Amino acid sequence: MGMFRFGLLLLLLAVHWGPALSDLVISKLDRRIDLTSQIVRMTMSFKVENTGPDPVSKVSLTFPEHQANNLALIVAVNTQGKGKTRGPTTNLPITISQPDNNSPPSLIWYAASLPKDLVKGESLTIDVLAVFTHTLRPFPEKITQSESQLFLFQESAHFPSPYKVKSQSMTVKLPTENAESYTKLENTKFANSEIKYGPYENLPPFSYSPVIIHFPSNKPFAVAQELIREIEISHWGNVQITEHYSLIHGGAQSTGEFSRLDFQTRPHVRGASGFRNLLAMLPPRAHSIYYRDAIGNISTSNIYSDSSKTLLEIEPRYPMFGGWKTSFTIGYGLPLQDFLFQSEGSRFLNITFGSPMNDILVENLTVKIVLPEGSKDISVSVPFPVKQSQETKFSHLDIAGRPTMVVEKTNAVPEHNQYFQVHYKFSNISLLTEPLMLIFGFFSLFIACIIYMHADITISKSSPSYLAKLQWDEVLGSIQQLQEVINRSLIVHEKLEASLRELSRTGDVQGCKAVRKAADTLLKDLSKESKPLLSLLQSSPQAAHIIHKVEELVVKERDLQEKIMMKHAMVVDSYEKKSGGRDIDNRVAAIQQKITAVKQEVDHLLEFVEDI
């Protein structure tokens, strides 16, 4: 506001500087207003006349800093004719151009190149269309969910103009028929929704009148503030299409609680100032469309498609408010055919370049056109001015990567969305890259398949590693028999330590000794089964690291085998000689703690064999 001010200051001042730059008179302008979305369109109709001796080649326009800033594209065309003699239009290049004079400060000046000298006593008419963005500032600057968004515009009744105007007015359009306040001059009318200023007659340059209008405006303010919008090129028959957009309502901040059920059951008085909703204009042969976001699929979508377009109208997770964000990917696929032309032994791509949707806003705007790789001598065609760069971008069966071509710009409008071309050089030959590596590819894997299925791959018997192999396994065969003989053992000293507990319950003497016996003779035959078993291992020097440990087994089981019969015999006498239980206990006291001792070295030296 106080840089409006300072600028409408320095405006007012300028009135009384020097004269115009040139002969130059206007002598009718023209000036519509639209406000019914969030971008602010102007367009201007002046005739211009020469009325010095020089000829004249440029027409300068002028705008106020703070206007500037926020001009997203200028248009100037040259009409020829009205009405049924209406000719063909030209359109005049335009370029900033400050002038060296004393010109008013908080001027940004814009020249538009007349197709041919305008000589004394000649004139023309010029169109121009301004479209500029974050022009309309909310006010109230916050709402709640129940409010209407109201908005202040804030332009001059007067154009700025370097040249002397013969008459000048000035139309604003609303997007409904109510205002809270508006600037009124003289020959100000408001009917339905158009506030018209004017005919204001003999203004001098510069003239400056301020005006400020306050109205309500609950139209959707989709601001995107960062759009990623990838084509993909498929000399397959396909060019792919994927927008990544984080959105943001741009209107007045929402302050306080939501509530749904408010919204859902009132949504035009409880909500008014949100939307639900978007609408994009796709070519009319889209297919293979989608929509999702970081979660997953959003199924809130419709598709609507005739011979001439394909509309989709996609719902956000939730409706949006004033400061709300959201993020979301649309993709779809369109044929080649329809956008992929050759010309002159090139190729050029023939495509939309902004968003598809309906009076959205991109502050940061960034496509990137992937070629097939192998595409070479490429370059970008777009009609206004843009950011340009190189990438490359990896995919499936890729070598050398695809060239991506990177375009960048800020403030686009639905009015950027224009055709551009891409243009490249690419051999037939190069189609057959892929295919052949998936052949090649497959053709490998079978050939070694086949290989493998005929190959003898084995060690061959007569190879020292074959042989040391065929001694290990030898080596281990012999320790687990030999451990099998061994826990054979240690059953029947179990069953002889059962027979004397047993003995000790009945008293049956001879039953104790039928078990000594039997026992003896399983002991016998599992003595002989071990010595061949050990005698292996100690002639093998596959077993040198680990046969001491098989020794001390054999020598420890062999102990406890012993002080288990001498355990077993004097509790036999014991019973014979009738011996009461408590002279039994003292007179096997020490041979039963070395029994445990070494039942204690045998266990470990089992688990040693069973890691082996």
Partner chain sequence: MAVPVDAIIKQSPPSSSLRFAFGNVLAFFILLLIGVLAFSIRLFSVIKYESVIHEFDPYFNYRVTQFLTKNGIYDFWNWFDDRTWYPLGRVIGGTVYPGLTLTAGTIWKVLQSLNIPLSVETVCVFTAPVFSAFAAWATYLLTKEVKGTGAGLTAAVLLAMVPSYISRSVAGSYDNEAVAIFALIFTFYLYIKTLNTGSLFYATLNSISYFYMVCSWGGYTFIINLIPMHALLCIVTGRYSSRLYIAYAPLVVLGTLLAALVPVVGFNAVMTSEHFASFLVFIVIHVVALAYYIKGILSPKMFKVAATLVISVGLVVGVGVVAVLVAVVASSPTKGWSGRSLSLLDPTYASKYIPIIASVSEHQPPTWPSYFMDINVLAFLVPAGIIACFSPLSDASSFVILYLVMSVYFSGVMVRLMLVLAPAACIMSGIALSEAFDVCTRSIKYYITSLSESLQTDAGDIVPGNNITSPQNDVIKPDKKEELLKERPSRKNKKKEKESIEKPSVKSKMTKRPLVLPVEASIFALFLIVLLGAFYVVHSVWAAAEAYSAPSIVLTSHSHDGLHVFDDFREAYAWLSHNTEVDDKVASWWDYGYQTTAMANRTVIVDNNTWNNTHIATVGTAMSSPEKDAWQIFNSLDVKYVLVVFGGLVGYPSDDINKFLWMVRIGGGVFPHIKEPDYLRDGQYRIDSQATPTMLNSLMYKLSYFRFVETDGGKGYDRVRRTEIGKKYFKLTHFEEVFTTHHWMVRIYKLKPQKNRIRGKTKKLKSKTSSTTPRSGSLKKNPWH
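Take the two forms, find the largest set of C-alpha atoms that superpose within 1.5 Å, and that set is the rigid core. This structure is a prediction, so every number in the text was calculated from the model and none was measured. Numbering follows the first chain given and starts at 1. Compared with the form predicted together with its partner chain:
- Relative to the superposed rigid core, residue 161 undergoes a CA displacement smaller than 2 Å between the two forms.
- With the core held fixed between the two forms, residue 499 has its Cα displaced by at least 2 Å.
- Relative to the superposed core, residue 367 shifts its CA atom by less than 2 Å between the two forms.
Okay, that one was the form predicted on its own. Can I see the form predicted together with its partner chain too?
Here we give the lone chain, stripped of any partners or molecules.
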């Protein structure tokens, strides 16, 4: 165990660097270490007193290197007053400050600047929260399905402070009521899953007393090796969040068989080290939630929502055992008005930074904020140090692309899940660009269609096929006209027939004659009209194969006309002579038959011509 030797070294160093760094004295130091999850949280509250003559502006905190490397977050808070008269708390800015000469080499120094200088005799209470990741080491490193996970935790019972400590104690909270083993020092108590070391009085600076605790823990060790959060803002009213996780169970490696039978029959014994589900706390009014991976939707999830939150419970495709990996994506939409605000002509997005999952450790967190196309003057303010860069994302119908701010953070813990702000400027008119683009696109498509339909795009205007087509169009036109003429004359025939019927009903010979007269002139006009059309058709070579049909049609129509006239004349004549109905029938019957036959032929031909 390298740590033990390291501890000894520290102890020696502590003796060596005996003299105090400054005249500060810690009169009381309480440390509580929470081991109930994979993330180790240490809260310290200490009272500093200045015994020296010089005013002090900074208080140094030291952590051994192996701890400091895994330090995800450190916050120091100064509280004025005590108990009920507790005043406002002030955050103390913390910086790394390595003193040059007289520090033990394996200590990392942090300096908390005080709100105001501490003069002689004054004292101050400081609360510090330090969050460590990867400090619990599974031991044994490999376990089978039925075994429990055991972890080792190392700490020093004495906080290696650079100042003299008058009285200090340390409490370690374990997840269960039993521990495999723990270092027993003087004043060690173990009760109710808490191990208490101390109080120890009057310790010199840099005193060190290693403590090792070996304890079982089957809390979920969900570690997201990579999480990419994409926050996409749409000014149409939605903030779309997409989170890509690649997850690993960060506890003791699972080895040997995995038996589903054992897991199903005794899940708490034969599968205690694995975890089945994760809980994500989404903002209220989250909608369109999905949960999927590369090969499709994952159906094992649940949503519980109320007015203050949306709880999403997701289960990976398979139970997660030590060292097993998985990856998935969750996505959800949020109402824009909850997160986007306006101030002084610019807008800002105010949204949480980290993963919404409970108790998850994110080793590499990338947050991408995709702003609408046309956003300007972008700035991101995050309450803790991060790496920032900018890129461009192309999405639906973009031309210039959407400005995307990329914020990266390593070792993000739930405590990092704080609100951060993105300020930018965006004009509302740009909102209409894409709809207008679509409208214009469709409009020009239709225009193009219309132009295409009306334009003549023949390359060679003198080519025979083109000329033939033109001629054919002409032929078609004249045929159509001719057809119309014939139709009109057919209507005239109808009128004549109708007049005959009228005659038979009323016996009005004069009226009938008048109709006849009108019809005669009309028909004459029509035949005049049809003549040029017919001659045009006859002259056109294109119409050669149909001309005989057309001619036949015209002839037949004339025939029909004559016959109808004849019939008309006959009937009128009979009426004038006051012949009997039967007589008229007899006389007309023959001609009527012919009319029917001819009419049929005309119809035939007309149909054929229509088909051309």
